[in-house]
Amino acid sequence: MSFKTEYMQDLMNRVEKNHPAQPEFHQAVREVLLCMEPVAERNPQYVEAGIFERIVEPERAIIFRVSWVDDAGKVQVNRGYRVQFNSAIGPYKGGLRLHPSVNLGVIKFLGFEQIFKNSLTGLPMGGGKGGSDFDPKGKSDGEIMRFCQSFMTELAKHIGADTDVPAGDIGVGAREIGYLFGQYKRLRNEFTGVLTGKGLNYGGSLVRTQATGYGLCYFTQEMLATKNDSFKDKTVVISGSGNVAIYAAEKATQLGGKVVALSDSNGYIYDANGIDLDAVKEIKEVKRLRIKEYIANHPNAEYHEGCKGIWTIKCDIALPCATQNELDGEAAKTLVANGVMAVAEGANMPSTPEAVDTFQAAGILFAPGKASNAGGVATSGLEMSQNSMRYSWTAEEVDAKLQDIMKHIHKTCKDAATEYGEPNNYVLGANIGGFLKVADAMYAQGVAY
């Protein structure tokens, strides 16, 4: 798609010029700005106040060196990032990613997406993201602890319960959050809700581990209901095998679907009888092994090297939950040809623009990640509330609140899309629905010189 107005095209050109060599960030901004043209036309005050120019520029980007000592006594050096993108509606909120692919452009894309995702939850959270090019794979617990302590020594200067509240993301689970929180507490001599995804015995929330995957299925269920349908008796393919994928598979199964495939960065498994989720949890969460180990005890299952082939499996519902741009235009065409009826993103921007265009042209239900995977940050927001109250809700209470939030997000997207003339366009609805709340807050707060 191309821009219809000179104003948005000029703004996109400026983003590409001012943030060179950051393709993921450019992709994320382009998707949003394409949806903003009718908003700018209806709301000239946003143009006059420079809201669009301001929202694509992070309020703050912090880059720092992370030095740590490995088990052999050798000094290692990585680069750390925290992009505090927008605080109009609340403290910055967004995860920390530890992966070799992390760079400033990736963190900016994730932080930009987080603005709209957090807004959609209805909770008072701004958008931010952080991480490092450190790779936790193959590292000992001691090495990961020393890296996390060094990383937090710098990050602690820039975050706080009412300033910026990081969480986990790829490569950052309960172990890493524990090390990060311990170092923050040591440095600041205070016990606050500065990180979410904490252990249950030191301020964590029940259901946080499952939240993104569960929320993804709750949103998908709401979409399906608009067609008088559900997960019941549907074949489901899910990419990834981390928290999001595992608990999306768990909830999809509880809702009556049959999950037949999961993947990791090396390849994918296909089990026509339905994935044995307990076996996958043992392999990935306990033993931390590759997904191919699944076939050792499941002789009827298949393992295939390479991830992309997972989208050739015939299914009714596809849930990409691995990483950005994993599902391209060709894969989308294959899914459509094989009769997929719904695609909902569990990862952040896992579908390329060509894939999104293919799904929308085919008229299937398509949910962008900023709406469908917001359950994780929503439950992080609930964890922040519990920390503030020094109180914990039951799993049933948190899950009920999560379901209500995902229903609210779906309604917000649907209502915004309908108001702007495209009632089945969830991409348009998510971007406009998320933007308006932030834009109104920025407009009300004036221009900070």
Ligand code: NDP
Given for the second form:
Amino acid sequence: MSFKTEYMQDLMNRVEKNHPAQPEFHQAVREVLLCMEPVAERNPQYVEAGIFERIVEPERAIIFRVSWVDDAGKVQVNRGYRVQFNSAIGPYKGGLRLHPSVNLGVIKFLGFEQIFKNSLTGLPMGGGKGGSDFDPKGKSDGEIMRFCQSFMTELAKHIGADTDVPAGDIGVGAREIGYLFGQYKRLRNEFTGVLTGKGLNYGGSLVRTQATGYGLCYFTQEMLATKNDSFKDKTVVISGSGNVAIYAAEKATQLGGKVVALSDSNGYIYDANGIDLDAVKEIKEVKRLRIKEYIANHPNAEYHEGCKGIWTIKCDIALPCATQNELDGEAAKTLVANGVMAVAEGANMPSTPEAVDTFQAAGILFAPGKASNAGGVATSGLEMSQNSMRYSWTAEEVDAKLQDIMKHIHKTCKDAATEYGEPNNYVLGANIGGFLKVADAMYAQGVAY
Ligand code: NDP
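Next, give the form predicted together with the named molecule, keeping in mind that what was shown is the form predicted alone.
Once more the chain from above appears, this time first in line as the rest of the complex follows.
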């Protein structure tokens, strides 16, 4: 797809020039700006107020050294990031990613996506993201703790319950959030809801662990319902085997689907009888081992090296839940040729632009991550509310709210897409639906931001 207006093409050119060598950030901005052309035409006030120019520029980006001592007594140095992208509708909110592939461009793409996602939830949260190129794989608990403490020692200067509230992402789960929270509390001598995804005995919310995966399936269910269909008796392929993938698999199974494949960055497992999720949880959540271990106790299952092959498995529903650009144009063509009816993104930007074009041209249901994986941050928003009230809702209450939020996001996307003449285009609907609230808030607040 190419731009129709000189105005948006010029803006895109400037983003590429001013943020060099950040391909993921360019990719995320390009997708949004392509959807903004009809919005700019109908809303000249946004152009006059420079809303589009401002929304692609982070309000603040913090880069810092994180030094820590490993188990051998050797000093290690990593780089930490926090990009505070947009605070028009609430405090910055978005996860922390620990993975060797992290760099400023990756964090900016994630922070940019977060603006629209958080807006879609209907909750008062701005967009931000952070992380480090630290690789948690193979590190001891002590090393993870010392890294997290050093990381937080600097990050604490820039965050706060009403300023910026980080959470988990790739490589950051309950263990890491615990160490980060403990260090923040020590430094500030205050017990506040400065992080979400906390343990249940110190301010966490029930259902937060499950929320992204569950929410993904609730959104997919809404999409399927528009075709009078559901998860019942559908074959489901899910990439990844982390937090999002595991709980997407759990909910897809509860809704009547059969999940036959999961993966990690080394390879994928295929179990035609349906994946034994308790075994996966034991391998990934308790023992922190590789997905390959699954075949040791499941002789009918197969393990294949390399993660891309997972998309060659015939399925009705595909849920990419690992990482960005994991599903390319070739994989999308294979999925379509194999009769896939719905693809919903659990990860952030897992489908390349070629893959998205392929799904849309084939007329299948396609949900972009900023809509379909918003259940995680939505439940983080609910955790913030519970912390402010110093009160805890039951699992049933949180789950009911999560379902309502995912239905609301689906409706917002559908309504915006319909209003702009492409009722089945969830990418257009999510971008416009997420943008308008933020744009109006920026407009109302004047040009300082
Ligand atoms: P986890 O760290 O729990 O799991 C990540 C999974 O993806 C692992 O199975 C990992 O395999 C795999 N993976 C990571 N990087 C790669 C890679 N380069 N190639 C292939 N596989 C890879 O992370 P989450 O489940 O929390 O996050 C997954 C995705 O969902 C991310 O895109 C994240 O941004 C997004 N997301 C997460 C939310 C949350 O609440 N946690 C909310 C919304 C979106 P391995 O173990 O081999 O590295």
